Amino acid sequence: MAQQTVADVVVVGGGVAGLCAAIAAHDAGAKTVLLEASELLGGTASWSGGAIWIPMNHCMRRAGRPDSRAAALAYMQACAQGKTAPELLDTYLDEGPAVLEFLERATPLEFEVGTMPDYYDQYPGAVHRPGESRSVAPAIFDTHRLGDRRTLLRRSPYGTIPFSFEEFSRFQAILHPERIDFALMKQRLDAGYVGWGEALSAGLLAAVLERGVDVRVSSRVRSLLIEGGVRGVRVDGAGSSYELAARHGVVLCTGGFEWDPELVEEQFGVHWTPSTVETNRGDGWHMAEQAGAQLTNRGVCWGWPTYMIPGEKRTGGLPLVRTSLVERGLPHSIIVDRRGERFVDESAPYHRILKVLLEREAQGFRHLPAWQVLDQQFLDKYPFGPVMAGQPAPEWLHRFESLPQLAAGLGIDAAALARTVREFNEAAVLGRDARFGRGESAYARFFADPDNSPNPSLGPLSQAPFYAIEVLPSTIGTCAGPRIDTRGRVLAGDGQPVPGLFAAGNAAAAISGPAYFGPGGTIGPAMVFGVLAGRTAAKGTPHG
């Protein structure tokens, strides 16, 4: 296995963290190589809404939306629950806005202020006033800027949305996808425009390619070259393996380990189908472990409640996982477990619902299996996944003519389900869910039906036929990994930096501890610490 090339900085992983690290390292003067295990770049962020959660950002200032460091810090501290290093929160607040402005200058991306509130509006310092947000999102992006390397961009299996968040909001498309300007949509798709996460990844990828960064796809890295510090990596390429030296350092941006069955079983004890790219196999975790890193935040993941439509596949033949992002908090619907009981505020942020789904008891998971139950009123008024309001019920929704039949068919306690539905219907009429407070948070109101009164999230479950679909826990990334310092340096067990090793994104322990700050709460830290790690690595002490 001959050593082929020498770089100043080697970035391992081509998601948003890795793309940002490569841009920053190059701009700091380093000869940079970017290695990606798959054939595509952009990571799971390409499948997302592309939101970026950064308090006090310039888009907020430009829109005249207030924020303060004190408020943002209080909110982040409450979310993190003391399970992260305070200096990481300080760094995020102090460096994040400048990093975002740097990326807007250094890439073709244009950012605009978001529309979604923070996820924990009960915490001090939360932004939850209607129409205000600490998130930004990319404007639409013309993929022709990538030239003949457009094929490197990872595309969303859910389809391209060639609109900005602001446009999507103006269409009121969350509840009314039929209001989208489909003529404009077709025009933009034909012209090669993308939006949301695809736009974010495309803009960062364009910046990397236009800098002439050495980008190598189908190049998986599973081990480090260590000699008095990290000196490079061993690369498994297409048909060959080689060693790549890094004079200044290696930046791990490989994503989490949700596709590593052994690590998942060890930390979560659950078998799931992740909602992420399948190359998130724990390579960064294992390399950090190899280097003697301090591994923290175990047993925490980002995730959400999902469902799967039989036969739906994504590229590569894996099942397509659909999130129940909007449907679960709309009127005329509840989520129950096999006991026939509601166990969570269905309108809560997805990350909080996942935590409840994964609660354990002696016999296994307390609330699994779980089912979303809805009635005909729901399907008459609202979309459900790919099914538009008023369309015939799809075969993949289990249909029953009565609630007792539904209970019998799904193995749910019938008496308890009847009681649960009766109590829920009474709450819907009153407009107040005394048990869980459904529909009362800013997040709930953002996705609910403003035309439904007296509570935008509550409506009786009363009109047959009734329908159900299984609610499945799924992850959008793990939060455990090597502990990093304020410059993205990986820390060893003694708290000192591992020479030559850096990490960002889900390859590092999440700076938010167990929480999810808000929309873009994964992407924001990945980008900020990707830039910081890239810059620091570029300026590191050269090896020999």
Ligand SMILES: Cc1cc2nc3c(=O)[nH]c(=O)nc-3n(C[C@H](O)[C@H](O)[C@H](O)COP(=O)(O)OP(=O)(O)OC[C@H]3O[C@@H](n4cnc5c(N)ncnc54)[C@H](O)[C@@H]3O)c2cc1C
The other form holds:
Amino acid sequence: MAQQTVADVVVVGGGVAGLCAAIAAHDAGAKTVLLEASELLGGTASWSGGAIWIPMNHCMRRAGRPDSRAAALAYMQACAQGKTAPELLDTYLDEGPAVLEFLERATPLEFEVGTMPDYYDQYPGAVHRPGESRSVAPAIFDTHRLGDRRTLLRRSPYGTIPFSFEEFSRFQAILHPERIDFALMKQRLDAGYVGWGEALSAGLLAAVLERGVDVRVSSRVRSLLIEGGVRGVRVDGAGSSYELAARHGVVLCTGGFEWDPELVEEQFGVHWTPSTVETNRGDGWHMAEQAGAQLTNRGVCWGWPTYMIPGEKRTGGLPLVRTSLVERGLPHSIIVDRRGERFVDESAPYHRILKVLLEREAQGFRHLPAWQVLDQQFLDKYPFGPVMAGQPAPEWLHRFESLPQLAAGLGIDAAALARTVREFNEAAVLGRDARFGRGESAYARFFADPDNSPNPSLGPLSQAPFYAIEVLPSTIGTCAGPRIDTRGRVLAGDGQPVPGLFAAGNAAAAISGPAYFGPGGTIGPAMVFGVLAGRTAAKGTPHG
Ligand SMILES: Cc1cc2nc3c(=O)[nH]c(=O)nc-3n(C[C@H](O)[C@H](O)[C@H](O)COP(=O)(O)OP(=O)(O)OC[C@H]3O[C@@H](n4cnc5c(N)ncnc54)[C@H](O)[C@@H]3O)c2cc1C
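Now that you have shown the form predicted on its own, what about the form predicted in complex with this ligand?
Once more the chain from above appears, this time first in line as the rest of the complex follows.
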């Protein structure tokens, strides 16, 4: 195998963590090579909302919404439940805001303060007053800035939203997509603008390309070169395999291992269709293992309840997974299992619903299969995926004239379902879900219907026909991986850094342990530790 060129820093993976690591390594003076297995750059972030959760950030300050370190730390500690190293949380608070400012200076990106609350408003230090948020998101981005390399940008299978999250919220477009300014939308699409996660990826990619970083797509790294530390990588490039030496370090930014069936079976025991790019095949996990890393946070993933529309595909022919972001917490709808029981606050943050969906019992998963059941009032008032309020019911929703027929058709306990719906309807009239507290959290109120009273998330299921769709667990990235220190260095079994090896993003064990801090809780740490790892790798101390 030919040894080709020598870099100072090799970044493996061109998602948000890898792009940030490459920018930082380059700016710290390192000759940097970025290797990406697929043909496209941006990774899963291109499909994302582009939200970035970083407490005490400059956009909050600019908007006159100060945050406090003590409050943010108390909140993060409560979320992490002692399952992550305290110094990682300190580093996130002490360096995260500066990293975000660095990225705004070093890239063409502009960030705007968000409006979504933290995901656990019961914890001390949570930000949950209406309109307040610790997250930021990118402004819209003109893809012409990428020149003829625009084709390298991964695009969203959900379609381009050429609005910032802030503009989208102003239209109230989550609940009322019909209020979008469609003329402006067309104008911006024609002009090449992107928003949300596509804007984030595009801005980071522009910065990488404008720096002249050596970017190689269709280049899958299969293993590390190890000799008294990590010395480089073996690459399956387009048409040839070669070795690439890294004088100072290799930064693993390969995303999670959600498309590695064996690791998924071992840690989650579930068959799912991940919501992420299918090139996240666990290579980072296996390379970290090869280098003797401590692999931790096992069995934890970011994820959510989803549904699929038969026949809908993303590029490559895989089924398109649609998150049930807003639908599940709106009035006139519940989620039940085959016992006919509700089992969760349907309006809770998605990450917490996934945990309940994956609860096990002797025979398998306690609540799977699960179904979202809704009535005609729902479809008259609210959007469901691509279907706008008031449009005819789509054929992909199972339709039944009565609840007993629905129960019989889907194999649900009919008597229990009747009781569940009766109790839910009583709770809806009272405006209080005594069992699960639906509609009470700040998160629920963000997505629910403010015009529905007495509770914005509760409305009876009483008007036939009734509809159902299966609720499927899916992941937006696994959170298990090599333990890292405050500089993004991978730690070995003895707690010492593996010389020359770094990790960031979903390739590393999540700094939040079992939790999802808030909107942007995955991308925020990926950016911050991507930058810190890139900078540290560039310093080049490991091999002298
Ligand atoms: C619809 C959707 C919405 C989301 N919204 C948000 C949000 O608003 N905020 C938020 O925080 N999170 C969000 N997420 C999650 C977030 O997008 C991901 O957690 C994050 O982008 C992961 O970044 P990453 O760089 O670690 O990995 P990825 O983006 O998954 O990138 C990993 C890259 O590494 C490449 N790679 C893998 N193996 C190799 C190899 N061996 N050699 C070379 N390259 C390799 C892959 O091809 C990929 O490009 C969302 C996810 C989805 C699906």
